[in-house]
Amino acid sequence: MPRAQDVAYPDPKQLQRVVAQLAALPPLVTSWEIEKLRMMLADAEQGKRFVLQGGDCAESFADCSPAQIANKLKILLQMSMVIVHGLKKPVVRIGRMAGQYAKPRSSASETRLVGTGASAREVTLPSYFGDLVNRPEFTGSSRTPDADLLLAGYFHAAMTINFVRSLVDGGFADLHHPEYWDLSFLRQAGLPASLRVEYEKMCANLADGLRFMEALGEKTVEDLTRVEFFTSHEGLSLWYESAQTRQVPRREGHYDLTTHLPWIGERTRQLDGAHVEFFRGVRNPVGVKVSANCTPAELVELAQRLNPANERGKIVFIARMGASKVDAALPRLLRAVKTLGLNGLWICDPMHGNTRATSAGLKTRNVEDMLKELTSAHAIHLAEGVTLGGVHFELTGEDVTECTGGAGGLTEQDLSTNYASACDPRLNYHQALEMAFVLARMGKGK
């Protein structure tokens, strides 16, 4: 099949003996836990749960340290808290961690002036598609594939998720204490008084609800701190993807036992792909980008592909339209899948769709266009009598200045400040939180 995105490997002989060391080695996660998620997601579709899925545009195995993975799984368990007191219902928490190494690129190369004065030259080289396939630096070597940065990435996504396991069963971040949390962004000038007043008390009555939770007894206290949380990335490498793809006793089916929710991207989201040949044969639950290109009949043939049984939990649609063409694009979609009775999860990426360079070249985000179209999103699905299950966020726990805007009130002459990325804008710790708020406020029908 045509495989977007497809990536040379110099040497074969390499590619085929590290697909075999991938395929001989331990599952990343297990198919148990697969089919818990699956069953989740078949909550959320009738309006039983709400999805939180969020971490990095793409990690890199220099961040693979115990101080970034807390910040990070410490910020999507806050977010949930304030989303499950918001909405009155359990949030299910997948992070983009544990395997979010590659990432697709507009162009397979890229040129760059090296040199200064008489000696400067034009050199082309690959792109950078994560860490997974190549290295960041602009040179010959960094940038040629390289086959054992698969195995690479597979003991990276190892140890990030045994160390979140160990976090999470260890009842990490006191979420007790609420009153406890950074929520200097509420003192910024930019966010309205009446807003400002209305977020210190949902935390303040957060806070109180968990303290009383907490005398209750000790079950309590322990259902509070250990929680589900559950791993995302990109199937973006089939080589890494089919690697650890197997059956497993006493289940129907193969498993893809790299995530337990690989999602195709809008780039590899072709009908004739190998993309959607491969993940239409995995039993896991499988996400796919949908933009505002994508039309009716193609959104239709991908749910048929991807979900022939049409089995709830099956199929995550994210949404990412943009706020320019959301009103236009996704009513249109939505009806759709709805008119033919096709299942599905819909989740609104309002990241994607939103990015734009500065006048310096920087990529960068707007906050208020993702709040523009995550709140246009809320009301279609309820025009359209469509249950938006979920949000898709890129976000760190770190405090770096990458998207404009927010209570904080970033602009582009702050992004040099702490833009950390090698890819896309995230949000920062901060506006991550506000958009937590804000889908609290929504759940109260404001």
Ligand code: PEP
The other form holds:
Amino acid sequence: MPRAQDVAYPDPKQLQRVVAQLAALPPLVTSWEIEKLRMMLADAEQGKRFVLQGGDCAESFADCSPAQIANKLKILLQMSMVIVHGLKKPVVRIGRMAGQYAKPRSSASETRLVGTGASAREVTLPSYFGDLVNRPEFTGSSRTPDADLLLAGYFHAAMTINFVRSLVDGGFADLHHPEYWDLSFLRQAGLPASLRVEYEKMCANLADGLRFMEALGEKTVEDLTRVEFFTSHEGLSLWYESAQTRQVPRREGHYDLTTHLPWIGERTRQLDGAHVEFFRGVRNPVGVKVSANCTPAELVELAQRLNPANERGKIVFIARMGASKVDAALPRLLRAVKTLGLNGLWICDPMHGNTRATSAGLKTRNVEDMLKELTSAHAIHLAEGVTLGGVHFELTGEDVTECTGGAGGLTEQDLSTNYASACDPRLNYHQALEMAFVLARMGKGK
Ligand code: PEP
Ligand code: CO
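The form predicted together with phosphoenolpyruvate (PEP) is what I need now, so please give it after the form predicted on its own.
After this comes the whole thing, all chains and molecules, with the earlier chain placed first.
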């Protein structure tokens, strides 16, 4: 079937060798975890849990370092704590981590002017498709797809997930001890004092509340405080995904064991395409990005194809409309799915419909646009009687300057200070924390 965003590997023998090796290696996640996530997503569809999905636009092998992984986990834990406190329901934490290495591109090639003066000439090379496919440097050899990177991706994902699991299981993520994830940035000058005070007050409140409920022998507290962490990435490389897709003893069906929640991107969700065909065959829950270009009929068909038995906890619709389009586009999509009684979890990605270029040609997003999309989505979901069960952010635990706006007041001029993304602009830690506070206030109806 047509494979959108397909990669032309120059050495088919090398590709076959790598895929065989990947297929023989142990899985990165287990079917048990996948089934547990499905159950939690089914709860979220019914408003009993809230999903927080976030991480880099593109992970890179170079950033597979203890500090960067721990900081990403910390900001996600902090955000989840704010959301638990505001919404008073358990949060399902899903990182865009441990495999977010393949990127769809709007253009398969990139042309740059190389050299200076009289020797300057235009050079066209394949675009950078993420560390799983090729390398970012603008040279012929770097940009040539290299199948060995599929293996390198697997190993980096394995190291990442191993570290995350050890941190989470070792007690780092215990909600009783938010001081463990106290990021040094909480004391940093750039962070608005009001946000710091609000966060610290909330931590103290939450810890108090937990102790009180535990003293009463309250059962639900366990569910609120037990931290589970799941992984997700765009299932773009069908070589990578299919090599790790297998049957497991005593269970029906096939599991894609590279990640808990693979998703199909906006550029690869064609109804007659290979990605939909592949992911309709796995037991994993599957995300699908939905932009304002998606028609209600298309969405219905997609939902039915990916989830023919209409099970709960199977599909996650990740709506990424854009602040200026959400009002017109989202209601008709929610209605189409609701009218037919099709199950699925709706979450809001306020990032991907709000990307723009600065006058200097840098990709950026404005926090105010994201807040607008999030607030509109919340109101639309309420009006349509469809649960908004989660959010999807591109964020990092680092002090980057990629998105403008927010309480820190980053301007376009500030963006060059620390623009580190290999792809789309991410929220930095205080912009991310701010977003969590907005969500918490939404829960309180403010
Ligand atoms: C992404 O999530 O990084 C992405 C490419 O999103 P979309 O498919 O929504 O454009
Ligand atoms: Co992105």
